[in-house]
Amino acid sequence: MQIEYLDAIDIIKNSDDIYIITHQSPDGDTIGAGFSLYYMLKAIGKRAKVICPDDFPERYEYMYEDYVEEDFNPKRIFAVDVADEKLLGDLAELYGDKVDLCIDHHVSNTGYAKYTLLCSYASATCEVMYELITRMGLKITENMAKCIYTGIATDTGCFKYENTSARAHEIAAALMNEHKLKYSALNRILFDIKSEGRIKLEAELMRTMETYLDNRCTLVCITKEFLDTIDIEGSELEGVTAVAMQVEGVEVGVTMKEREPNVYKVSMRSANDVNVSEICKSLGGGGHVKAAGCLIKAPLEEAKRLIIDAVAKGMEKAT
């Protein structure tokens, strides 16, 4: 059931000893949702936790360094920027029909939680997160902002996808005009800094790149036998569908990742016209019209031919 801020509001105050869950492979959205949620909470005198299926990427660290594990049985659980139980990865079994209240902002929400609170326009779930405490009359803390910053910088790839709302601006200019945070100290964090394993990644798939459709979409494969060979966090490989997307002229940019054999985790970024939720939803997946993913499970030549066929069904809808 979709809900209004004040009836979220509404929930959160009425709500005690709190698991806040987080996606798989999570990014800076969920991780700064995640953990600007656990200090609003903390705010208003409640017990919070935050879980993720995989471990708090090292490079966030700054945003949960005040962090505070308690052990306790939850009351209530929530969760923030996940838009499909799928997405809670090995928490699923354990926790996806028991979703409280999700907070989220994609337009792909299926609502398996019992109460969403869907900002489909919204740039982030960062973003949502703010309107959020500030409905309730919070005042954002240092650790808030950074999280909040966070969030909506790393969704908008720093200001310049076309999912940045005016909104988003005057958010970051909020928090940048109230905050005495280092902006271009985080930004190098989030955009700049590239290990050695991550700056050979890129290169090989440079290397490796795929054409189609008179080369208009670009391919790109993770696979699990060349990351055996580079010193490489999972974490370090956020950001990484942008590679597809640099190549002149390209309308879709498609990043195939090996999770195990013949699975793959598919990332869809779209440039201008194609709707790429749309794709990878009819590959049993989601998310938004210029950025999307999904899971399929065949050999790599097989997926691949999956993935093209549909770029291309999308390509034809979107002339």
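Same protein, different state: after the form predicted alone, show the form predicted in complex with another copy of the chain.
Coming up is the bare chain, nothing alongside it.
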């Protein structure tokens, strides 16, 4: 059942001993929302614990420096930034049908929770957390500010993507006016710093990038052979599709990742009007209009030909 801010505040005030669940492969927004909710619950005298099916990436640890993990059995389960119970991963079986309150901004939220505070116009779940905490009449503490800034900044690509709203900027301004944090140092951690493996991978992708269809389509391929030569974590492969999108005039960027011999996971991004969801559907996959994917089982050159043919057809439709 979808609820409004005031209902959510009632539920929160009437809950005790709360587990806060973040989604699997946790990002800045789910972690930021989880811990800003934790700090808020502590501020009103509740016992709370943040749990996640996966480990948190190390670069986000500044958000939970003041987190104290307590042992208790939960009376209430809250979920943050979790659009679908499947995204609870290993925790889905245990808690998937027991979520009392879900706070989210994904329009695709399946409504699996008993109550859902869903603000689909918000740039990030952390934007919802800001509105919630301030509507409760609570002061945004420094820890909350760190978390909320992180969620909004990471989900908007540092205020760069289409979901960046005026409200996202207003909240950033309010946080900065209230707390003298080292925002630029956070941004450096969140957006600039890369591991040596990631740098080597990007260099290799830039070097071997192919262009097709009058340079309107770029294609990069991450081979198992190359991955074996570098030291890189799985989570560091995320966002690598951006490499194929930085070429002037590109309409569709394709990233192929070799899963096993002759099996490729394909990610597609569209810069403007080409519908990559449809293109990927024609290849047996799916996704969003501007970001989609599919799996192709074929030798490399044949796989490329299949992809480029499908992209060419998709481009014709867009013109």
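Everything quoted here is computed from the prediction, not taken from an experiment. Numbering follows the first chain given and starts at 1.
The hinge separating the two rigid parts that rotate between the two forms falls at 194, chosen from 47, 93, 194, 265.
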